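Below, in structure tokens: the form predicted on its own, a single chain.
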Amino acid sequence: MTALVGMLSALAVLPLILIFGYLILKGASSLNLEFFLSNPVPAGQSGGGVAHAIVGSGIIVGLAALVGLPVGIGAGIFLAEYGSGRLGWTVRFVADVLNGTPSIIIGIFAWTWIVRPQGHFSAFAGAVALAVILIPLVARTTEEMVRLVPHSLREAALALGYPRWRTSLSIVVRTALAGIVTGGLVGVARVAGETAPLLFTTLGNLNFSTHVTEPMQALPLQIYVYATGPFPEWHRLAWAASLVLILLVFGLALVARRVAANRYGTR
């Protein structure tokens, strides 16, 4: 049973493996300083690079992280702490029906709700729609991981004298830390390679641009213009900019991942 387990798990790994060293093989050798300082050259000229998507990715994904980790992590502990009645069952429920949403009805919704009454394409849309597939998936963790937290520290803190809000701030928030942020590292991850909701909503810039209220790249963006592209070059630099976005994501699963076992000691 052991080798058969052992053997389940590869399978499950070897996707990844496989993805991972495709990428690698395709795009490592189009990376160097130019990829990453340059902005694009126009078409059917070779070199340039992606300058402009990797700030607009960090931009978009830092708005939506703003919005939507505070109330993820708020919606998270009022779950967990208070969420025993029909309010609870409600925020509850609507949490899981949004994590089951397709990305895409959520960027025709930031389009209908936000750009069409705008009357153009906008970086705030963009992190406005990641920002709603963020907040329930923070929200459920942050909940599960509250839940983990034994009653008898709450139980202590209330004997103290611990009024029931403070307790939770301060006794229970601050023992399921680790877990909060390793959910919301993940949750950032997550969105940061959607790429749906961006077409409905950012729509993606050639130029470089830092104002929210225009339109902006991001890489998954880039990656599919790219990779739709009738140009090899574009093709080759679509292949570097998606091993770009993977290593983003993998380095924010691993951060993840050590703040969990800084704070469990594990490995």
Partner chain sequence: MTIIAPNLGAAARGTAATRRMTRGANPADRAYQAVVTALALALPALLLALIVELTINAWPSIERFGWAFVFTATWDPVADVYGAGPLIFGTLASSVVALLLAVPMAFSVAIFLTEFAPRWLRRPLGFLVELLAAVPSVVYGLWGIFVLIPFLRTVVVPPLKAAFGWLPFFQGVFYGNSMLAGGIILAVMVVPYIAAVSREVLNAVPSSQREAALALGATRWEAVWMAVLPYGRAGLVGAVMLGLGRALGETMAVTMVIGNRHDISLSLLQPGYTMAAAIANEFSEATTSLYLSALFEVGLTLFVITVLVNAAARLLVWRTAPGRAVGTRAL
Second form
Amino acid sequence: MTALVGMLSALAVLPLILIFGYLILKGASSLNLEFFLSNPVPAGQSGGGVAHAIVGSGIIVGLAALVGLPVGIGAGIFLAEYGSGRLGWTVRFVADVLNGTPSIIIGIFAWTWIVRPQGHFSAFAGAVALAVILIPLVARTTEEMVRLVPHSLREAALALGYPRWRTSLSIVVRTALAGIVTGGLVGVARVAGETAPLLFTTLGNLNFSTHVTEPMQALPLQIYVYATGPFPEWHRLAWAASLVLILLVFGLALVARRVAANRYGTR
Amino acid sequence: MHLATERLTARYHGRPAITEVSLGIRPRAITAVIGPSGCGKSTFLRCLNRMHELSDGGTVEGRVLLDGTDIYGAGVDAVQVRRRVGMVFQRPTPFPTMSIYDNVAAGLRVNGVARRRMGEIVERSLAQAALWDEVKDRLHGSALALSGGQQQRLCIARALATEPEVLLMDEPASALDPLATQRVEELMVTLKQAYTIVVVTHNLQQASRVSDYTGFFYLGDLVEFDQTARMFTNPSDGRTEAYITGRFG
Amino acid sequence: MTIIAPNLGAAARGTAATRRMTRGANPADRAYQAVVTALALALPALLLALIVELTINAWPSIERFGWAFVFTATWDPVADVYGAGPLIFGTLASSVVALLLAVPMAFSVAIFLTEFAPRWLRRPLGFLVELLAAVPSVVYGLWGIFVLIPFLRTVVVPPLKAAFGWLPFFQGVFYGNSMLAGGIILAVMVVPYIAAVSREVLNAVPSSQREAALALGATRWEAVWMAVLPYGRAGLVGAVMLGLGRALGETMAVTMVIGNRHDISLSLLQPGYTMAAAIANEFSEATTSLYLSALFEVGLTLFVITVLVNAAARLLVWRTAPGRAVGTRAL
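Let me have the form predicted in complex with its partner chain next, following on from the form predicted on its own.
Next comes the full complex, this chain leading.
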């Protein structure tokens, strides 16, 4: 039985190895300077790159983090510090509901909320959709991390004459900071790979754009277009772009783990 | 009388933990609070710097007078009270994200002490806590690298840095080994020259070794309060005698 | 009539002297609490806005089709008639296929990691499974199109058809994009979530349960079987439900491999469709307002189903591992 369990475990991680293998096999050879520095060429021609999508993803995800992280971390602090009552219960439940909500639904929500009233697709709308995904995720991880801080530290600070807010910020949150940053990075890594919420918000763009009020390309969107398109050249680019995306996402996840491991002190 | 309680009752969710305790604490002396587990001695201590009200469902009735002012009176800020009445806990609680230096300076920062005076106060506090010689070469290292006994003395230094008038100690040596315990006890005796100390302990030998006065709590009541020497040789209440002779607790 | 006044003096003094916790008594404390509370209120506000928007936009379709929307199979944009039956069927069917494949693997990972794996293997294996959750959906889709489907077509399906072709589940010609491909991709994607929660559940089983069984002379495997798994049963069911919640709402990878056809077929080899995939594919093509509204109703239906499944999952998991933030992270 132990052998069976071990084999099934190996089977579970086999796809990861296969996917990574294929990404390297089919994508690595396309990673050259042109791929990173140029924008798409007209369909049917060979060459071109995804500079526009890399920059676009950076802008969209950065904007989402800018909006989502403060709100999510603040909500998480609320849950840990003041969340014992009815309101806390409600917020916690709502966060879990939102965490379970399919991202495509967040996408059409952002469309009705921002795209339709404004009358045009925009990178901003996509960033809002990603932020809506990020907020409940970060709120719950922040809460867990803050809760890990021993009560005795809080008491020690209060006994020194720290006001409550300073106890919370400079002792409790500060102690949990590594964990909070890790949670934030993991959340950002997750939304960086999201495609569905961007379909009807940022829409995509074959040109290089840095205007957040206009449609913008993101790496996952570009992969979707290339993967489902008819041209072998597009498929080649899709593999290469996927390799870049996965390296970015895994890179963020690895940095997150390093932050968690490097925490100054114990919890 | 420096610090006194008048008919002090503390409750958790309405259930009294200590009832109508009236007790005067002598300045520049060590007052020990003893009693079996659950007798309310820690609760009593936590009422003296308004920490009890932070516990879940914690409420207080009666008065606690610090230099004649009721610390529970209207318009009194609990934060200000805690700056005058310092506290050391059962387990060492160094702030893990701070260096040794920053731990000692932590209370100074919230008190608005000028940065240039800080170094001097930190050194003095560490010296008072008999830790300076051991840590002076690694002030900016992690406080967690210290041993348990050193950490507890660091917490004492941290409490002393803000120059409180009263120092409350909640079983300050119970998590320490005998040698570290001895050092903390010696330190307490030195400190009483300048501070009013109230120490909760379950260790009767410790109470008799270090304290000048002792209060015995039983089931939330202050049963007896007297000079330590007298209480340990000639207790006036049968329950006190039973406790100090080891018949319960 | 005279009312005898009780001695209010003493009682009032007593309560006045009772000082409650002074949380936020200090203005800065109050401001801090107000700020974090306001940030936390963003969550209920968002959820409320989401529900309101979905409902308002779905309303024309709800009014027009009533319950028939859920139970009929006609999806005809030309005649402007919409029935989401095949989408709901496809969503449930692909998720069930996914769970059938994923649960044995996920439970194995959880059991292996908590009970049997040598210490040196636990961290790397846990990390690999965690990475599985970090792979973006669109990358799974790409891999599904270019690796999995050709593999199914050449290696898996011919013998499958030869052996089980008489079963209704393996009827018809296999073109690639199919319920089978969608189910497999979904299975790979939900394994890390089910494994992560199962692992927490198994870790929450008190070791006294394990030791009691071992003391009776059980082998380690028997201890797992007779003590650990039964103790964690509710939580494990919850973990599966959580995986189901994930699978139901997964969009991109499924869209890319499932075939996207409004049909109900029992055969795994035939194309299918899911609610999430339909929204992804047709939302920008919705030419009439009723078409758009129908897609919103699909979204609302999907939302309601996932909320119910997730709520049930949480309640079950909390029975063995109380208060955990279920599913915010893998492993």
